[in-house]
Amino acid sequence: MICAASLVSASDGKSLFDTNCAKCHGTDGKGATKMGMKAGAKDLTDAKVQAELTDAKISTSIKEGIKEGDKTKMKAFPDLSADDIQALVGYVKSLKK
């Protein structure tokens, strides 16, 4: 029963990734969008990239976005849920390659 938990939420970190992160980070998780390119989004299938990519930092970077100095990097998504945060953390770091 657990393993099917599982699933589903990696099903459901997939749908939430599609929606809110792949017009930037693109739907295979390398950044390699024109928004993407734009802001500097991540490579997320990169070890190098996932090695610095702690569980509470993908969190945070999702609840509060990222900002260098006044400019915003990736916007805040203040309306997700708590489990569809961790949703997100799980899909982003099943992206390593």
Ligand code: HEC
Contents of the next structure:
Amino acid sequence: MICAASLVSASDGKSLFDTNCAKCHGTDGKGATKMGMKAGAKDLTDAKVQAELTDAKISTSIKEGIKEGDKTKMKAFPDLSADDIQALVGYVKSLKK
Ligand code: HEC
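Complement to the form predicted alone: the form predicted in complex with the named molecule:
Then the entire complex follows, led off by the chain already shown.
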């Protein structure tokens, strides 16, 4: 059962990512999309980038977005539920090469 449950949340994470995040981060997380390159999205599959990511940091970035001064680099996703965010955190971490 534990296995089945984690499989379900992993696939939810992927579909949530494809829907909400892939526009900038790419379905592969590398950020090599037009919008991603313009916005300066990092390669989320890069071990160096992943080394700086904690679960808390990822979930805060999703909930509150990322700003540099008053410029929004990554928009916030206030409508995602705690479960959705948890699934996305797991998915982002699974992108590590
Ligand atoms: C409008 C484009 C855009 C969208 C949509 C977007 N991001 Fe981002 N994201 C960025 C940019 C740009 C950065 C790099 C910001 C920086 O250099 O600190 C980033 C950084 C990140 C980071 C790593 C940096 C950190 O401090 O946490 C994670 C993880 C992340 N995004 C996850 C997501 C997830 C999950 C979604 C979907 C819910 C998402 N992003 C949607 C543009 C976007």
